[in-house]
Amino acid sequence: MKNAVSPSNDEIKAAMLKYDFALQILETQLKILIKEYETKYQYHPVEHIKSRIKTIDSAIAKLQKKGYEVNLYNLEHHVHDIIGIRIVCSFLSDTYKIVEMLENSSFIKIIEKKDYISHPKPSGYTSYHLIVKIPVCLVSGIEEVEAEIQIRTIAMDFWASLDHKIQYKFSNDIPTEIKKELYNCAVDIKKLDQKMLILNDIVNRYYK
């Protein structure tokens, strides 16, 4: 097993300068693309986006969780979600119209994607996900680092966003009775952004 040795706080600090780094990168290659599609297009598909980056407790966490023994190796090629980005859109078909435009970057490489949007995880959890590589210029030389992007509608996130909170309260299983109620509420959640949708096409067609 490649650094058998568990690394310093400092090295792995000095590790994670690279996530900082292809943050920023990232964050500015999407303000490009969503203000030129913007432009093209005259028309707006993102609501907000918002960005972190896991804190080194929790990536070893995380590393622990699945396993791994904490070392940089397996920081780097078990950990994917280091660097996190959620794309809020208004509505659904913004979602894909997202993952087109990453799709057709030429500086963004997808290694990844988990569409559960079209095929909801059991507890009823919808969001587009994309693992992706963002190329950084070091002083060693160009590094390909890895980050997590979420695309969802407001109604996804506002349901994730109380789901997280649910699951944060329950140190154990959450209880039978609120993963109904939950999943209930990602149903109706579901049809709301369908509602939405039609509505918005229908706004559309009268501005046309």
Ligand code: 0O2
Contents of the next structure:
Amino acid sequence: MKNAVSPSNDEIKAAMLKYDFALQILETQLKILIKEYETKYQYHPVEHIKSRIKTIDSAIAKLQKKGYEVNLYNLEHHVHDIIGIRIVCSFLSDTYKIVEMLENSSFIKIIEKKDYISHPKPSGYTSYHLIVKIPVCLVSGIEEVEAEIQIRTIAMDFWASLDHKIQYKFSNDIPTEIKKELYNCAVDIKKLDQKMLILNDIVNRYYK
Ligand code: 0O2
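For comparison with the form predicted on its own, provide the form predicted in complex with the ligand.
Complete assembly follows, chain above in first position.
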């Protein structure tokens, strides 16, 4: 399916349709898994879930940034986060519970795991990323569609959201002192996440 000629926006739109379907399926499946988990363990590990489909312009920009020619084959094979789902949890331990829950699901096929919680990015970014595949039943047959699931705590989400705004404001050319301060905030956030987890454990012991 490798095109020598760049696809038109209409061709890309048609190819993107399956991502809409896959997102709906994935959102429903996640709701089922989380609800079942909550019922079984009487515990709510998820604070909220956000999802988005990458815009065509943003997907093309990512492809170009990676140095690939713009065609449908490359969009499908080299942009792994056309579907993005973010699962935001209260506590550090919850993020790993969610990862384990997804690993145990036979419906969601995990292609790649990136643990930026144990191994933060040089910027200080922390989150657990899963690249997954979801089966979508189309008229033409079953297609496996890729998605990226980001799992993080509220505190990590707070940091990433400010970092994202800063990157946008400075067009990725962030002054060194701001980079350093952001990194320091990431270190503080890690400590805060650990302290909140300990505090929550203490509170839970009171209940017992
Ligand atoms: P957006 O606007 O959030 O969609 P890959 O996607 O795996 O081919 P890459 O870049 O190696 O390529 O993936 P990575 O770094 O594992 O994950 C990329 C996504 O993680 C980004 O998507 C962000 O959402 C998030 N991310 C990664 N690093 C940072 C960071 O330093 N700060 C913030 N705020 N978010 C980060 P996009 O497409 O870059 O952006």
